[in-house]
Each structure stands twice: as C-alpha cells, then as structure tokens.
Amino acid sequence: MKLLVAVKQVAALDEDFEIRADGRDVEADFLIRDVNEWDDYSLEEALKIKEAAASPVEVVAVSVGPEDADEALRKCLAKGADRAIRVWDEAIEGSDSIAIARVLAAVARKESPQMLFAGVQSSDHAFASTGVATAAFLDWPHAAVVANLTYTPGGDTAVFRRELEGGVLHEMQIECPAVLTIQLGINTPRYASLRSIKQAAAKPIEVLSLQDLGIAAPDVGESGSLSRVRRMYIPDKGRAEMIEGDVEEQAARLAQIIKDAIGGAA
C-alpha cells in the first residue's frame, strides 16, 4: 500500500529584502526557505500509519519545484519517507495553486496511492486550495482541515474529524482513495537524527518532467493558472490617534478627521 504526501518548500522573508525589478515577487537572495509547516504534520501522519501497519506501507513525498526543493524532500527522507519525487519543468514557472494541483494529480495517477495527504495551506501564500483542487482533478473524495484520523492500511474507508467554525469538530467516514488536507496539531512531528540526515543525503530523488506525466506545457505556468500576481509592494504605513474628551468632543473630532480625509463636508 502507498501513501503520497505533497510537500512544498516555502519562502519566508529575511529582515531586509527587496522587491524584484518586475514588481511581482521578492528577490530570491532575500528569501529563507524551509518545509511548509502544515506539510510536516502531513508527513508525520503518513509515517504514523506506516509504523502501525501490519503490512508494508510505502510513504512517498512529492514536491513541485526547481532543484533547491530537493532540500525539503531530503528532510522528508531523513524523517522516514521511503521515496521522494520532484516534478519540474521550466514551463511550470509562474504556476498558481490550481496548476500545481494539476501536476500533483498526474503524479497521483502514476503512483496510485491509497491516500494523498497535503497541508491545509502553505505558510507563504495561504490559498488553502491545492489539496482540494488536486482531489477535483482526480475526482476523488476529499476532506479539509483534518484534525484526527483513524485508518487501517488497506482499508476501503477512513474515519476522520475535521475542524469547523467555533471550535466544533465534525466526524465523518470517507472512501479511499481520497485526498485529506491535514491541520496543525493533529500530531507531533518528529525530528530527524543526524544519522538519518546523512543517510538521506545519499538517497536518490526521482525527477519527473511534464512529458513524463503527460502534461502539456500550456496546462501549467501562467497559461494554465486561474490567477496571477499583478504586483507585490510594501503598503504605506498608517497612523493612529487616540481621541480624548467627552462624547461630544470625541464626535466633533471624529467628524473633523472624516472631513479632512474625504475633503468634503461632514
């Protein structure tokens, strides 16, 4: 049996940074990269299922990204993933979460896992759409914001609890194969030992192209995306004022502030 775990290497801003000349992103030299926090919990959940299983379970980590994404995949291998797959092609550059989901779905068709785990969202873009979009491309059942999972490897169904608004938990059963997006706190992600880190450095990472997955170049990148970045900028800093006095004085001051802001009568 196989579990597929989608992993993203996310970018965080350094203290000092500069916007790229085209105004659509931050200069790469100012970004700090690491495994997406939500994906760390997804991997741990897959590893827990593997370790509790009576029959062999293969955990495969997959990432869509250029060569530097290998660092994230090697961290997954060091923690216990059996294999790692990275998908990249220059045509993928500029893909939004929907185009990335199209690629992940193609990998899932190739690997035929019993379940695909993805983080609820990524810490950089936070669209929370990649996992559910992948399920849509696969036409698989899916559940989002999973906070607890009970699954016996090889079973046709899994039972899960997911978070709803107001702290309410919703318990349901889902048929497999399925896509689950995993929430923070579902488990406690492990740390990789120094020995396993060294061993992971020597393990191969399978690199797939669009051609390997049967995806046409126009289906990814900006042409295959439903959204694109128009502009990235640092917002102007506002200012705050504490309005003192009694109610009448506060109202008069507020009316003056509004008048000054809109340039008309208040």
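Rigid core (definition): largest C-alpha set, two forms, superposition within 1.5 Å. Residue numbers count along the first chain shown, from 1. Keep in mind that what you see is a predicted model, and the values were worked out from it rather than measured. Compared with the form predicted in complex with adenosine monophosphate (AMP):
Summary of the rigid-body analysis between these two forms: the C-alpha atoms of residue 77 and residue 195 are best fitted by the same part's superposition.
Rigid-body analysis on C-alpha atoms gives a rotation of 43° for the smaller part relative to the larger between these two forms.
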Contents of the next structure:
Amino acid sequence: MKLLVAVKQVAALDEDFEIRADGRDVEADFLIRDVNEWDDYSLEEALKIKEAAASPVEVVAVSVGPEDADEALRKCLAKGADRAIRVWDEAIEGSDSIAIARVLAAVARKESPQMLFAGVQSSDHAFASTGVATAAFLDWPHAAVVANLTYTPGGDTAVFRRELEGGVLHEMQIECPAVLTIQLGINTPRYASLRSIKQAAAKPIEVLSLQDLGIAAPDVGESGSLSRVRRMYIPDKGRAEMIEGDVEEQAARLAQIIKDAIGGAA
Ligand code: AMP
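We have the form predicted on its own; now please give the form predicted in complex with adenosine monophosphate (AMP).
Okay, now the whole complex, with that chain kicking things off.
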C-alpha cells in the first residue's frame, strides 16, 4: 500500500529583492527556499497513517522541480518518507498549476498509490489548484481543504472532515484512490532529528524525465499551460505627510495639498 505526497519547494522573498530582467519573476538569488508549509502537514498525515498501520505502507514524496528541489525531498526523507521522486526537464520551466498537475498525474499513474496528498495551496504562487487538477487528469475523486482524516490502509474508502463557513463541519467519505488537499493544522508536523537529516543526505532521490513519464515537451511549460505570468511588480506605495505648525498653518498646508491634488488630476 502506497501514499504519494506532492511536495513543492517554495520560495520566500529575502528582505531586499529585485525583479528579474524579463519582469516576470523575482531574481533567483533573492529567494529563500523551503518546503511548502501545507506539504509538511500532508507528509505528517501520511507518516501517521504509515505508523499506525498493521501492514506495510510506503510513503513516497514527489516534487516537480529543478535540482534545488532535492533539498525539500531530503527533508521529507529525514522525517520518514520511504522514497523521493523528483521530476524535471527544462521544458517544465514556466508551467502553470495545470501543467504541473499533468506531471503529478503521470507520476501517480506510474506509482499507483491508494491516495495522493497535496497541500491546499503553495505559499509562493498560491494557485490552490494543483491537487484538484491532478485529480481531474487522473479521473479520481478528490476533496479539498481536509482538516481531519481517518484512513485504514488497504481500505476502499477514507473518511474526513472539512471546515465550512461559520464553524460548520462537513464529514465525508471518499472512494480510493483519491486526491485530498490537506489544510494547515490537521496535525502537528514533526521535526527531523540531526541523525535522520544526516542519513537522508545519503539516500537516493529518483529523478524522472518527461520521457520516463511519457509526457511530450509541448504539454508542459508555457505551451502546455492555460495561464502565464505577464508581469510581476511592486505597486506604487501611497505617501504620508505629517502636517506641522499651528492650526492656521496646518489648514493652509492642507488646502495647498488639496489644490495640488485637484490640479494633478485635471
Ligand atoms: P498550488 O496549486 O501551487 O497552490 O499548490 C498546491 C499544492 O500542489 C502544493 O501544496 C503541493 O502539494 C502541490 N504542488 C504544487 N506545485 C508542485 C510541484 N512543483 N511539485 C510537487 N507538488 C506541487
């Protein structure tokens, strides 16, 4: 029995950063990489199922990304994932969530897990759609924003709860194989010990190409995507001015600011 966990290496902005010359992303040197927070929770959920199981369960972490995504996968191995798979090909660069989902679905077909966990969203791009789109490619049932899960490995169904508006809970049952998107707070993710981090550094990461998955290059990247980033920019900040002086001076300054603003708009 196998559980597949989709893990994204996300990027956070350094204090100072610059936009790339093409204006469509942040310059890579100004990004701090880490495992997407939501994916930490879905890995923990898979590990909990594995540890409570009476029969063997294999937890496989999968990431679509260039070599630096290995760092995220090594963290998963250190926490207890049995295997790690990274898929990359330069043609994948510029993929939207639909094209990434196409790749994840191909990995799921190859691995045949009982369930695929994805995060509700990624902290950097926040598409909040990759997991659900993967389910659509696979033609598997899916559920989004899962906040509590009960699953006995080997079972044909899983039972879970979703939080709805106004504190109402939705308890649902789903046929497996299924895709679940996991919400923050479903569990308490563990920390990896120093020893397991060292051990994980020596563990292999399986690297798959598009060819290995039977995906044609035009089906990923910008050509295989239905959306693309036109530009990334920092919006102009509003200005603030403290008006000093006595009441008359303040009133005069305020009147001037209003006149200038009206003049500027005219
Ligand atoms: P998003 O749709 O980008 O907000 O991401 C939602 C979830 O999809 C993430 O929490 C991951 O589980 C999965 N995901 C997105 N991009 C990737 C990727 N490049 N590799 C593996 N999983 C991904």
